[in-house]
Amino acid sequence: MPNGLIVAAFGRHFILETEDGQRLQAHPRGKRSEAVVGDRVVWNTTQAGGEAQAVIESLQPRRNLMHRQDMVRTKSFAANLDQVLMMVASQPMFSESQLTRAMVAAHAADIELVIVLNKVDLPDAELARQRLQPYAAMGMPMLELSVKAEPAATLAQLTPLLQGRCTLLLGASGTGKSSLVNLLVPQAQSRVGELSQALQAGKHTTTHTCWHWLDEGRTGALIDSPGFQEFGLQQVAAADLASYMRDFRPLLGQCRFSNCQHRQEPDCAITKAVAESRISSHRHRIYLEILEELQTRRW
């Protein structure tokens, strides 16, 4: 049976693209739908209403895969992703708990992230660099853009970075991401409407995750997903979770009890580091935040 490419989901309908470039509407065997842009599928060819579609038979194995959570669940939306683009905004100013989360969730799923900054010609500019100097300090790679103000110098920061690699684009509403994909990939918009009007989901085009290809050699990707007002971490363990903070990884190990959750226990590492500015305050409160929620809150 031939491979594919998951290029575009929408709930138990997806759209995969055939080792030699076309598309078919596709959908899972079985009442179970695990798959996910980006995924590496074996399928086969069924005959429905006339015309021809996929039945996605399995999946190849993964490389890594992204999970993001809304109020109601946790959802696996991306696989196989060379690197992560965090957009961020000085306007409206960005959420670090949000960013925080972004970043736990990539490199729990060993994926780099690259925090990118939009709308640095705005005046509230110095202001986001200021708080992202704590990320600049632990090694954290950054961009700073202007989308729209000067979409040339973007796509020249932007092209070597995306290729030959698949990347999946993350922010929340108001960054400029859609700004970002239309520049990357002017036909975006067009495209993602014909996929949703295939699988008549034209109402909810917004709220899906889509395959980009960024150039005719389908060697670079572009993997955009909606925008998101909350990032929860429920794949994560709660142990774990310090590991996952880069500018805490340096201590772990250091505290007097090999248990310590960096809390208000007895010779710290972590908190020591925090009294002596050497690690955000800001930042250990966000620790501390998603930590009690992966203790005690019920998924």
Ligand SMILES: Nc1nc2c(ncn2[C@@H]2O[C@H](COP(=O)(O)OP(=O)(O)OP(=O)(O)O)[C@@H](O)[C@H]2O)c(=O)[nH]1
Contents of the next structure:
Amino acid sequence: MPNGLIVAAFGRHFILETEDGQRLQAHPRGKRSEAVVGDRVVWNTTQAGGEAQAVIESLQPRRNLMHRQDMVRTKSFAANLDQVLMMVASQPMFSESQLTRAMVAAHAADIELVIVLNKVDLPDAELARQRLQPYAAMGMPMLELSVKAEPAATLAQLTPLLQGRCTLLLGASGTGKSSLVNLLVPQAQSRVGELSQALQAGKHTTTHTCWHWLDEGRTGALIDSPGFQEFGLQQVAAADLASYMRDFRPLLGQCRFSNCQHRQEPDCAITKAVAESRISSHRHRIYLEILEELQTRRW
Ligand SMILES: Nc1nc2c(ncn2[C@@H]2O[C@H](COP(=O)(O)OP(=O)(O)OP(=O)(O)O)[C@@H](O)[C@H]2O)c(=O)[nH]1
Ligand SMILES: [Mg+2]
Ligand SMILES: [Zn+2]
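Let's see the other form, the form predicted in complex with the named molecule, since the form predicted on its own is already up.
So here's everything in the complex, that chain up top.
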């Protein structure tokens, strides 16, 4: 049976790309639809209503899997990634909680994350820069863009970073992810239109994750994803959370208790660092909020 690549996912409907670059509508065999964008799959053809349809028979083993949940259901949304670009902006002003959550999710999946501050042409970019200061200090890779105002500079900055790699774009709604995709992949917009038309049958979701090749040789790809509000982390074990906080990591193992949760325990290296402003109090507050969520809530 032939191999294929999942390039778009709409609930139980998928777009599959064949090895020679053809795009087909595909459905999973059986009830479960575990495939996500970036999955390599084995597929087969069936006849449905006189039309040939692709059926996803099985998934190939994944290199990694990026998860995220919302209140409604678990969404594991892209696999086999080389890196995540987390896009933030000053308009709308980014949420530090969402940024931290994306960083934790990428770290837990062992995927590199680069913070991209977009819209630096806007006057309040300076405020966003200040809020990103702790992230720069902890050594997060970071770059600044103005996709709309400086397209040529954006291309020059991103081309070397994206070449030959598979990159997932993440970020809140309105940060400029699709603008970036359309700049880098000028034909992307029309293709998105075609795909959603092809999938009108019974489905009316417009939020979907979609794969775009960056080059003719199909070596580099950029995955656009819907902007998020919720960013649940139920795949993360509460006990591992602190180790995914980059600024906490160097201090882990220095608390009095080996099972310290870094809440209010005596002789906690983390709360001490917070008191001495070596770790930002925002980061600690966000950590406690996520910890609480992982220990109590099951979405
Ligand atoms: N000022 C400014 N505006 C920008 C820039 N990049 C994108 N925008 C604008 O930001 C708005 C949102 O851009 P989109 O690309 O749709 O954002 P998105 O992240 O794809 O949003 P969702 O699809 O909802 O998740 C649009 O009005 C863009 O024109 C920029 O560099 N500077
Ligand atoms: Mg978009
Ligand atoms: Zn501690």
